[in-house]
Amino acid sequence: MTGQPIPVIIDCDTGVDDALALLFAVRHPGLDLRAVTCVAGNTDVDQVVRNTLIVLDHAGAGDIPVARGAARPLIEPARSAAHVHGQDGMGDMGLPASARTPVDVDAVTLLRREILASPRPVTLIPTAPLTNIALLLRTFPEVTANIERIVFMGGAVAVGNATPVAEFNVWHDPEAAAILLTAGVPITMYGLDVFERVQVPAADVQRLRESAVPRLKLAGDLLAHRDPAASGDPTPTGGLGDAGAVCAVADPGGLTTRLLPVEVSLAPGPSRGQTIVDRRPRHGESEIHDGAREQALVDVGLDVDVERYVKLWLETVEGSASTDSGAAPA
């Protein structure tokens, strides 16, 4: 790898494949992990906050600065999904707490210090609902001038999984996901559509149950959860989910994309938080009658390598295992 590390912060809500996201950008050598800011999703953001000083402590960290923000989305209330990552947003393993603690600020103000402070412009990787994102863009839009891009884990171009056709990150907050297509710089969409598609096969995820480094073990049971599987399957395959995004900023080649006009559905009813990406190769009739609408041009995820992310995440989280004293929980 030739070229410094790409500057990245992650607003997460972790989160099971919050969690694989951080054990691989905190030990790529291409990234350079600046901050982590936190957000109401998955589980509360106290919750959140927990389980990613957690995750920071397997992955051999240093000292990362780490943030609470938003506590809700900014009109409707929280809704987690606890039964998809338990109650605790990590499988429920029991795990203990970190001994790490969240810096004094809240996660616009570490967000805002840390893009202006970077001597290159940062890449934001949004794994989560976009509350804490919009509330930076709003509050401090001059942090847009050193952001390089925006590549966040939300939408769906096909089906959605909170509503038939809404993905959970956008649905929770559709006010915010649409102010983040406003923020005036390149956007990448890592949606459902590539998302669900990025397995580790059977073998790699019992490999990782079955080690005895701390951090792989944890990797392991996360991805064994993910699966829906897992209950019924003592070797199931595991979504690599949030971490797909983080490996497409590390790696963009995998990822295939196209730039296409997206907008959010902020309408009441079946189609709210839906991203509406439009695909056609021409106008229709309704631009026709009543002209064209202003839309966000956005980089869309619409295939993926699976079998170069799936083996770049492994290499890279399964790196210097057995020499690696810094796996192990503070």
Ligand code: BDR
Given for the second form:
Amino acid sequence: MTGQPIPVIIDCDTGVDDALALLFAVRHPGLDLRAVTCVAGNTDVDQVVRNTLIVLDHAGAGDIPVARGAARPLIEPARSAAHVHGQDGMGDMGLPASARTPVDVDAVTLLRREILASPRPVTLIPTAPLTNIALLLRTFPEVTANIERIVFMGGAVAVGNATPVAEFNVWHDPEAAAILLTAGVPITMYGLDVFERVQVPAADVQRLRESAVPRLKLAGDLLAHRDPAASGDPTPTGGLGDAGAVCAVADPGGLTTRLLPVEVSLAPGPSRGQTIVDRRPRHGESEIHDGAREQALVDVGLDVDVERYVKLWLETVEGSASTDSGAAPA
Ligand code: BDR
Ligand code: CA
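Shown: the form predicted on its own; wanted: the form predicted together with the ligand:
And the full complex, kicking off with our chain again.
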């Protein structure tokens, strides 16, 4: 690692793979995790806060401030992803509550405070619906002066998951995603096209699950929960999911991006929440006849070095595992 660590803030809906992202961000020496903000998404926002505090314990994090944010999207009702993440949002492992507590300010206030207080511009990493970020940008637009980049997990160039064309984080709050895209700061879209590809091999998942170190056992169990194959497989592989977006901040060279116009479909109906990425080599009839519309330019993730990110994530999270105690996290 060269230079000072990158100041980052994660806005999440922990969330099995948000947990994998947090474990990595806390342990990576090149990242300075300055705060974590929580939003409704995979589960309700109070459960997101509980899960986040538990994960920070396991990660061995210092006193990182955690704040509760929006309880529902700007317009839509909250719609959880319990069928993917379990009733508690983190795989229903029955983990005991943390002794940590969230700060006594809301997520937008904490985001503003930490961004403006940072001596160097902050990289924001939303791995959840963009509600908190949209509220921040509309309430305190001056924060953009101290934001280096926003690397968000969301959207899809090709295929969606919440709908055939819409990815969950954008679909959950499309208006918020539209506000994010026009923030006027550099943005990287770590969408489903790359998100789905980064899978940890079964042997690594198994090794982690058998570890006596609580953070590694948790990491293995979380990964096993993300096995794309049939559940019940004794040696499951596991997708890094949101953690890949944090890898893209720590090691941008592993992600191939292209600066492309991106627009969120806000129309009611089957396209709502779709990220429409314009990959055409030239303007079409629409622009020729009706004129070009102004659209946000976003660095869209189109390819990812899977082995590189899996290795990076494993080495970072396992780190000095041999010197860790097997005791329960503080
Ligand atoms: C996204 O939705 C959530 O289920 C994951 O945590 C990820 O942020 C994928 O569509
Ligand atoms: Ca998430």
